[in-house]
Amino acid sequence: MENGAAPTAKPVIVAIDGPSGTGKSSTSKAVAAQLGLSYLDTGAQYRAITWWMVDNGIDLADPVAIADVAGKPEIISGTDPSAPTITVDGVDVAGPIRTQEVTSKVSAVSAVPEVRARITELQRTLATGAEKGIVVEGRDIGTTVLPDADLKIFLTASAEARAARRSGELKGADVQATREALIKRDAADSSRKTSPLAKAGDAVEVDTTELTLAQVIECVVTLVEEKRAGK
């Protein structure tokens, strides 16, 4: 690429996945604006699904009334970076998607079949269809959602300190019990058999436990700005 041409670098997709409380949000958040991408959080996007069953009484210990209703709400995701948005059905449900009730039900509800193909589609069509490129979080986007991103991060850390920012976000949480149900997750969805929680072969290992927020988006910018320069 010659010199003076990067703002006119070609799109790059950035998959970051991992399990809870490595810091994907804010990481992915923060590389989005600071490189000029747009950004996708998966996950909100399942606890939005989840919220909808919740609301609408749909029986969540069974899998075929989850997939039965999986293709009837509609959900809208915003990308930009600053201010991302979600909705279902026109609510705006960035408050309530974070409820204890929703996190509880979300691995239950994703790991339904006809739920991931349905929110796969949805992720896959923003992501081709973001004209600067994106940073796209979740647990299954390196393997499975984008397997041709550009560039693919696994961040991790250990139980302890994933518990330790889990129940800082979560005010008043108590950090063993935080501790407890993230491993629990990590179980659940790591198990699970449709687009388990996974590390793709070609993808980065970025282990936060001893990292700064600061110092993570710092290394994700570098592994980004090199993959763009590569190009």
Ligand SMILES: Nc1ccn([C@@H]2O[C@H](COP(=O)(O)O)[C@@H](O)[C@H]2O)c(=O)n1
Given for the second form:
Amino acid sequence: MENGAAPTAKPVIVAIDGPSGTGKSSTSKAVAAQLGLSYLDTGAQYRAITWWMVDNGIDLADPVAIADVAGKPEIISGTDPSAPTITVDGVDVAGPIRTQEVTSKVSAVSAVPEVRARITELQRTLATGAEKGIVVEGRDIGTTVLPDADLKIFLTASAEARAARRSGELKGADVQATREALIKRDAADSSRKTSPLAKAGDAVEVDTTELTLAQVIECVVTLVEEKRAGK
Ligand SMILES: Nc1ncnc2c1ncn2[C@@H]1O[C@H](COP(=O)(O)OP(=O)(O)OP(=O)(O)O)[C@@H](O)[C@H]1O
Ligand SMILES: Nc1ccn([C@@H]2O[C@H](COP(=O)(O)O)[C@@H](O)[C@H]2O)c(=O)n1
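Switch from the form predicted alone to the form predicted in complex with the named molecule and give that structure.
Starting with the chain above, the whole complex follows.
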């Protein structure tokens, strides 16, 4: 370096997509923490706007009613991977957005184009503002939100593995019912017209069925490092 300063790494943008329960959040958070990057859970944003709609009595069977109020709530995501946060109009909703009610209703809200336009804008602002780079996880990050991401990963796993993981998390919830709920949500997310759940053509697919979480994290960290090294 001419002035003796250490070279600063160019911010790296990593998009991680995939169906429910494939390990997107756990992997993205750990990869971001390990590499000193920001982290954005875009599912939490869709859950937050859904929570607000439920709290305000919006008819979720009516896409026009959803579209009419899509711009109203102020949603703020904190992107520190060691302590990600999410607020709606200043209220911490990290807990309430994980209820069964929100989980069962989020696909109806996230299918509405006006909701997607609003949330996509928030996501792009956060991604471009991340000084050192960011890991963004969701369903349409590689295809729509950040099509120029430096690295795109698409995580998959069998429905059985995903249901077993989720049931363990929900302290013994019925595996069969969990499996059906995951499949139903994935079908809704994959079949919506606007920005469906899909693998980008240039994404690296990682099947996590037989991998431990630590192995998945290691695999993604290696892919990011290779990308940074220009390999
Ligand atoms: N490779 C793995 N092996 C075993 N368990 C895993 C693995 N990856 C993730 N898990 C566990 O599976 C559960 C779901 O993972 P996670 O929340 O990261 O998935 P997700 O893809 O973000 O799901 P969703 O899209 O529904 O938010 C968590 O309890 C997590 O610890
Ligand atoms: N990029 C995204 C991310 C999420 N969604 C919708 O949010 C739901 C909840 O996502 P989780 O990751 O928290 O499970 C998901 O089922 C989608 O409906 C989305 O549309 N796009």
